[in-house]
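To begin, one chain is listed below as structure tokens, in the form predicted on its own.
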Amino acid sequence: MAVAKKEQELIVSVSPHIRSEESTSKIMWTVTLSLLPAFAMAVYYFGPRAIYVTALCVVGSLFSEWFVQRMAGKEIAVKDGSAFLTGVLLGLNMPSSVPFYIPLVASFVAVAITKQLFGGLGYNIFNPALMGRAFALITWPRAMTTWFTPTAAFMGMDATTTATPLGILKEEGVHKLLEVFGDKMTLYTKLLIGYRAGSLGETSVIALLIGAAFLLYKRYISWHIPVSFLATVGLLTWIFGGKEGLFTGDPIVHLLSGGLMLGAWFMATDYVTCPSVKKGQIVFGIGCGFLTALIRLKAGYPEGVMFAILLMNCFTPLIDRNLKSRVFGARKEAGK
């Protein structure tokens, strides 16, 4: 007689590990719920295209997980919410204008290759959604960097291509950015509410922070990675980001622009690909911030969040090994 398997209830935490009523499935669906404010703002600014692109990513992720598990003879686990969450995050990392095949291929790379090829949930080295986006960006750079005016779809107007705030800042400087947006207060306000070109998840900083606050309240994430990540980007762009010399950069523009808020709160904090030790999480966040600032200020790309997180994913095992906590209950021997 077949016996129904009860879903294992675990909480991912620093040792000592404690049994919890929280399940993997509940955590995944709750994180998805926390992204609803950001997704709603994406729909508000980009209209039906936001729903279309995100739906393609979700369907592609679910199908990829089902297909690989079916072919490998494994238990089908699409109901745990992890593939659905990957699809939502991937959708929020896409421009509204991408053709239909890019989200489908990117979701296959994210789930079938990055996640399932390494053994499934809990075994992947890199963040699946970011790997899917990285593949799409390298393969179709023009389609992945074509941006439209945010309100074009919502207002029923003809779509107008434009540059992102980081693109304008990179190519033409802060003076051109102020010429486009107005004075600094107007610029900051529009960045906060999401009136700027970019990926679907680069819309409202306020909406992303609402979702992040919910995850902090639920204790699904901690402050260590996001705060160290954001603080490092802010400090380095303030010191080195200005054209007039040291300490003349505008850290607020960098903190509110691009995918930094989405990356810091929802991508870098991925349970599987970030360190589990609190000290290690701070080191991880600082590393992400340093690489993001370096790419934004000195490299050819105007944005660096995706590459920074993926590169730091490589160092997660090393960070955990070298910054591991003292064994619970152990005493330090004399002379050691």
Partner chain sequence: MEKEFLKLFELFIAASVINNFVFTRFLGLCIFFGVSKKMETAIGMSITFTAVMVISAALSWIVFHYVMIPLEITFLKIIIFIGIVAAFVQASDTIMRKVSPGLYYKLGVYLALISTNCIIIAVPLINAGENYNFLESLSFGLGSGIGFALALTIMASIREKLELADVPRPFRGMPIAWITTALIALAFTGFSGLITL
Given for the second form:
Amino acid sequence: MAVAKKEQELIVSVSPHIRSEESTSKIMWTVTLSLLPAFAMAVYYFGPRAIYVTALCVVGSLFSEWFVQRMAGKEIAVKDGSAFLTGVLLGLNMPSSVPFYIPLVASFVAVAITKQLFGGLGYNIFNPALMGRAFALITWPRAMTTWFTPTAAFMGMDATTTATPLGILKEEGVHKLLEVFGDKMTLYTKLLIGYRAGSLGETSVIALLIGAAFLLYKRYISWHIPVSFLATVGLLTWIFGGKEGLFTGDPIVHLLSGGLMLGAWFMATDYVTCPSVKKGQIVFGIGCGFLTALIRLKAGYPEGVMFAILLMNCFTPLIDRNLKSRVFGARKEAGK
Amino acid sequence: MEKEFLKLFELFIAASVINNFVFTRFLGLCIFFGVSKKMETAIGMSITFTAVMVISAALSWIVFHYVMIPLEITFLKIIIFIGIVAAFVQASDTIMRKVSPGLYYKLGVYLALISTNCIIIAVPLINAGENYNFLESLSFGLGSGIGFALALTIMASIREKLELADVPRPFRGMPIAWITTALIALAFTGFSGLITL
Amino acid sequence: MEHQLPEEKVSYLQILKTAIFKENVIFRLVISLCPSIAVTNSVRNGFLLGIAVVFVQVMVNVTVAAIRKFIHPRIRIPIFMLIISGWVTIVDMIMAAYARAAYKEIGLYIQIIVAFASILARAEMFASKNKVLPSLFDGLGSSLGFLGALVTISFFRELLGKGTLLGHTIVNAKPLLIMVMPTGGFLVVGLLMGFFNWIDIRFYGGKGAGGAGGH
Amino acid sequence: MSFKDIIKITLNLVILYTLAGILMAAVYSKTSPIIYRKNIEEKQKALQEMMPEADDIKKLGDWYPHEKHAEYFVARKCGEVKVKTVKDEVTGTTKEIKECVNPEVIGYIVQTFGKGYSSYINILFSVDTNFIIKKMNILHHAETPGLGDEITLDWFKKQFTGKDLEHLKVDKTGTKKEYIQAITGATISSRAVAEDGIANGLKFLMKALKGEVEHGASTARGEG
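Could you give the coordinates for the form predicted in complex with its partner chain, as opposed to the form predicted on its own above?
So here's everything in the complex, that chain up top.
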């Protein structure tokens, strides 16, 4: 769900303004389409489980959407594709090994509570898919952090559990990461093509970038949030990420691992939950980047993208409010 | 010296963000839900609250350490702390009305609400329980105040946005405010493990 | 609430009923909320804090009603505060001595009963204008409503979060761990409020209490 | 405000405060000895659980892991227990007093803190005279529910029994059974207990017994 339509550059009110049912649904399905490469890579690496988990998420989302709209006596708008897209995004954010009830409950939290209770599409404060995942992570901490080594799983290999690159980085340090992956080049390449442990859709950076390029070309997303987000993470992890002092961190590892690419291009840009003005979007991106780096480097969780985006979602109305009439230009430069 | 300063800073961050009173210690909820409907009131409340917080933390620390401990009447701490807070609020109410009627007009209404806020009594109690020294008490008080202000401002901006939303009828008003708070609290768990106290 | 009920005519049952359901402190008036989350991760804690509140509220109401003619109106509020914090201190000391395990978990929240507006509100709105016996019932009703709300919330949270009730295993799993955490508390209260509003709208034709908030 | 009002207000306040004061003092005098006694009893019980066979557990001194106050104790077993009957001269009742003859040191109990994921974990453990762990218990913690809080489960606590200082290390792989097995997904909490808490406590104890520690070793008089 990643849209910055042309009209919005002029419109400064807080809620998005969707022209008509048709265009909303067109946008939703296009964004879904752009996730196809990432999904294909997920299927390649994690096998039938990838299809199974994503399908459960989609079914759960569609059902929750229908259920709440039915209960509230609203028009049933399951077909507009937004619930479908939330389901797909949620699926791509799940580890391959989760038991069946986790995708179902998570998608209920995502669609029914985070979106529909707040008034449905266009009114939700938080990114539904991420909220569903956060709920699942806190509720089933173990199942949600059991990762499998990617294999070309259709060949029927038995999978082994392992830690994500960020998990290794957090607990053991960068030397261990190199020990596991070989040399630095292999590490970067494997991170780039996605041969690593992680959530289904987040591993293959290339596939994600293809999808993002498509959306950029279609002008469904703008560069402001992703670029300021990624730049901040890169900068901060470079300065503070190393053990030997300032400027010894490895920003490339941080940029390529975890859910950063998926989060920055497809989740942070969700047009309902990010600021509507460009300056606000840059502040939003920098905030996301700062919080991601803070959580990754200092707090308890190895990965911080999800929490960073959710936290910045809290601030979106505040950013919108303050940047409507006057300009907070002070921090703009850092984002470039 | 540097270590002590770091400890103060950690206390401040922990009190304001990680163990945010509203989202993880569940205190001050009454005012949190009561005055977060409009941004303007939320900001007025935040300013008044933080000021009262810091000063009453300081006052009660002094009384606790120089009066109550020597007299061995620490078992009366509840009564004495609420007395201090109430007296201070009453006094500043009177002084503000005399000295700066303009400011009183803006912030005076919140003063009356404050003395029945749980955080304002919880902070001296926690300071006493954790045996913080004077500066630590101050920075804990300030952190709590800022944390509350942060929570209030976020909540007010979200609720103003929700005014326009088509929330299902049984959930309008309070219920959706609680659910919003639940989701914010969930986002705030991302900070866990940042500082161990 | 009618502030000046004709003292003799109102039945005590009526007072109780109004205070428990119609003016339920947490779900309807939406005040004194802090403990509704803090102590409700187990039924036992919720119940104990509820009992402490019942005791304090009843004693405060009785004390206030008993000495209401004696108190000078100008210093009414400070006197009420003194009475409340006195009774809270007593409960605090008694629990520290006799209910130690629970006190370790909910001690801070016992002390914070001092700042519960609902207690001050009942003292100010009812007890200071009525005789001892009606005040007793008013206090009992209001605090029983509070106790009921705490137990209801903690029932869901303990069952879903720990799979137990009063410490006894019901399901041998932790179905929704999040329920014992802060988020779960807010969520349960929000959903329950919505649910009660729904019942009110659906079956009693009410408007659904928005709850003014306050404290 | 008239003069009469002022008198009335003053009288109001004086009488009410006196009454409240008397009432509270009464409750305080009744409850505070109980609170005090129960605190001591609970502590003694926790220590006894660590070393059920000990007849006598005495505090050896204080120490400060992570700048927090902790204590350590010596446990003794009596060669023989003599029971004396003593008559209390004030009340006239008789009491039985146990007297320990030829006490023998059988181990030590140490309280320690480990820096966990989101809290300092308060731990109590006992060792025999060869510094082999006998038991451990978690007194207080605030680790993540569902993950870190499994340090309080029996399977985790039991694996400490029989470990020496060398083997108080956490193994994540699940293969090296002679070490402490980490809780899946909660390596930080596991390490906090085993390495930061207990191993450090044990090191401290060894030093303290050799007299190498300056602060804290305020040994119980003449008996240490």
